[in-house]
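The chain that follows stands alone, in the form predicted alone, written as structure tokens.
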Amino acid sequence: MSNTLQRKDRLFTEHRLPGDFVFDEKVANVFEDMLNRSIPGYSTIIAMIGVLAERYYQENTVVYDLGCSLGGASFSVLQHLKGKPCTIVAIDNSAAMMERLELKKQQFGDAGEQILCQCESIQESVIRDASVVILNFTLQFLAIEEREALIDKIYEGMAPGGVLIVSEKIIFADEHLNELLIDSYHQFKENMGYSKLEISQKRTALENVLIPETLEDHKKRILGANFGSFEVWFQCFNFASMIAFK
């Protein structure tokens, strides 16, 4: 068994090549303090998806947690939804983000167990009788004409009344705007103990590989899939996360 400590990011002190980035056991070691880090807020978006999945939770449905890497949104539903019989389907194909989800399902006892974890691709899941549907920076890392299809399935596999939840890095048309944004998220990841040379390492190695739309390309695409709404309901600098309801 492989040492499944979270350590300190220090991935990208050395060259990087551009579309160099894996979902690998040396990502999955220091993902968590990746993630804190590198998302600001994500803390509060965690907490947050919680709560809103235990407001529109419905009986006899699931929760699907697609591109859930260590589980973090899926912790958080079954803490909110603690006491109800519920199913959280947590799917990624990365299989050491997997095999650490399922070390920590133990920290859970029983109620661990109602989390299912899949190690597939989640183009390929199947999606049905769901309530909630999380993708939490996940989506970006797909090809962009593989997004509709994905948001449609998701639709089609969704209960009445259900929630979809989607964060993601994002892009503004104005390119001051952009610039900006980009420029103070910078300055957020060497507040956090970043150095230069490793911001400028991890954004090259992510070209290619994560590839962010604007909030508009989101909201077209959700509302095209027949959503009945859309509302972004976090932002900080070019990060957001949005709701949608069936």
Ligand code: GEK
Given for the second form:
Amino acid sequence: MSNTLQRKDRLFTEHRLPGDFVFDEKVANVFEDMLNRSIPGYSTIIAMIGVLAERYYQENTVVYDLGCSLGGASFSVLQHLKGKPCTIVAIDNSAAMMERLELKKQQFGDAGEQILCQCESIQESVIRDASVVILNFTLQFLAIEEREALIDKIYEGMAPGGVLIVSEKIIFADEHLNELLIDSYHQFKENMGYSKLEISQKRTALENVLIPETLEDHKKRILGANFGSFEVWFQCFNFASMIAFK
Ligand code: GEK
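Having seen the form predicted alone, can you show the form predicted in complex with the named molecule?
So here's everything in the complex, that chain up top.
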């Protein structure tokens, strides 16, 4: 969806001092452009989350979008579930993101009221009566030792038959493959108009903030929480989206 407040991502064009990436005002202003040019398949993943939510949403349950940013996944779900008695709880701990999400909601009129925004850390959130839970490129920002507790909590808060969708940047145990897929990803970013300087500075800024794991790590954690039928339903280079059922 177009948003007049959004600008082109030029955050890493100039040489800058080292510093960790933060989800502040500057990032929120260019975020849609950043995601579309930085995550191969982002728009496909967002569109398919809506399709999956429509299929697995159960009446009188809640959809959770954890680490919702500007609500890309929430709005996709809303488009598929409009008119149904559903609540979409959209959670993010970046106040800059949540302010913009509140503005975007207004463009949807009454339907937008189905999205409830909560500005908080997802480690603190209560998950209850969920039939669809979305972690679209969010788990990767939690410390590795905090991830299991979150996945366990989600499982506990889900209705039987509910679906969990987890999208992540990933790494590969095979060094050669890992290098190939990361290089291919950087080529994708160049093709999307980012310079080599922007790519390397963003990579450095994310180094301590975004900690990717292997698909095997994710599978082990998700199945360990008792989810069944784990599968990768989308992958492009080192980006993947996984699905699991309670
Ligand atoms: C999308 N899902 O467009 N608690 C709450 N929010 C958090 C936390 C936390 N502990 N850690 C990070 N975030 C979105 C894209 S972006 C992905 C998600 C990316 C939030 C953070 O503030 C940011 O908005 C989001 O997770 C990650 O489908 O930037 O690569």
